[in-house]
Amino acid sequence: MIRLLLVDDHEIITDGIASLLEEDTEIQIIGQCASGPEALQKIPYLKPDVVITDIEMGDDIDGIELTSIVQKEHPDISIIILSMYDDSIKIQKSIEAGAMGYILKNTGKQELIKAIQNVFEGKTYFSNEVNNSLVKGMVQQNKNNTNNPFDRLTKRELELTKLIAQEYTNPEIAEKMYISEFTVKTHRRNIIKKLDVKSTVGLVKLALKHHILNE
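Would you output the structure of this chain only, in the form predicted on its own?
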């Protein structure tokens, strides 16, 4: 029998999961908590095998922090994040905190049961959407870590960078690109931030170094 604790500040979610699993003879729901602090209070005496928690719960301890604390204090407990977010950063932070599984709130009964069984057996479980998001996040990270910092810019930002390097003024750039001077200034700030340079002079030096004007 897998002892399962549910943690979510929306009672309709914990009640819904309880209803889905009520006929499963291998899973016993031993408690429902509405917050991270409540879960931390109950875990020592409820002794769950698996905890399913949301990420955002409207208190000082979110699901990721809860996962981290539980893993430090009760490393034998397996954590599954159940969230509406398939954001790669949140997923990565959950994994780093010690989550063994991450599934979305549109998950069906069979996938939910499979996730619980997998983490109980010491395996990991991530839904297809979560795996896809992780892969996309890794691809984007690789792009950002490229040796050519100008690959981080959009096509529009690269066009504007070339004009800056050619010593066009903001009004001239605005006229050439059919945008306002305010938009030019905004793009300029964003470009400097993306390229991690301190000023327009640094931007121009970097552009010359990577032969941007020759492209």
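The term rigid core refers to the most C-alpha atoms you can superpose between the two forms while keeping them within 1.5 Å. Residue numbers count along the first chain shown, from 1. It should be emphasised that the depicted structure is a prediction, and the values quoted were computed from it without experimental measurement. What changes on going to the form predicted in complex with the DNA:
With the core held fixed, the Cα of residue 153 is displaced between the two forms by 2 Å or more. After superposing the rigid core, the Cα of residue 45 is displaced by less than 2 Å between the two forms. After superposition on the rigid core, the Cα atom of residue 201 is displaced by 2 Å or more between the two forms.
Next up, can you give the form predicted in complex with the DNA of this protein, since the form predicted on its own came first?
If you are looking for partners or other molecules, they are not here, because only the chain is given.
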């Protein structure tokens, strides 16, 4: 018997799902919440096995944040995102938040039940449609990254940037690159100017964003 909690600010959705699943002998709807805060309040005593939540909700806590909090406080609860959107960024953020499944609101009853059963068993459930959107979005994100600012750097500048991003100090970098610390400082200045960042922090952020280290 799977204890299922539904979270969506549209009652018609939670009612619809409840109605859809009412004949299922293995799934028991133990509650319906209209918001993230309400869900967080009720989870400790309702003790669901699986939570299905929408992303967009009217209050401060959206479904992704809810997922993150529930994951942290109740790691045994499996969470499925139920969304209208197959937006790749949202899918990625849901996974990062700890969701075990992501299905769309046009999903049929059979797939819904499959998703619930899968995550209850500790597996993941992402529909083919969601998978395709995710991958297409990742490829597109990468294309939007095509204009790589690090292409503006010379070979030595790029080498030096990698060492900065690996937490070496100027004296350490000087030693590794067989140059003087004066030269390191000059390169740093040129790099920061070329990349139009405020400081080393901005540089490191950009470097990680563009995967200049193979990590």
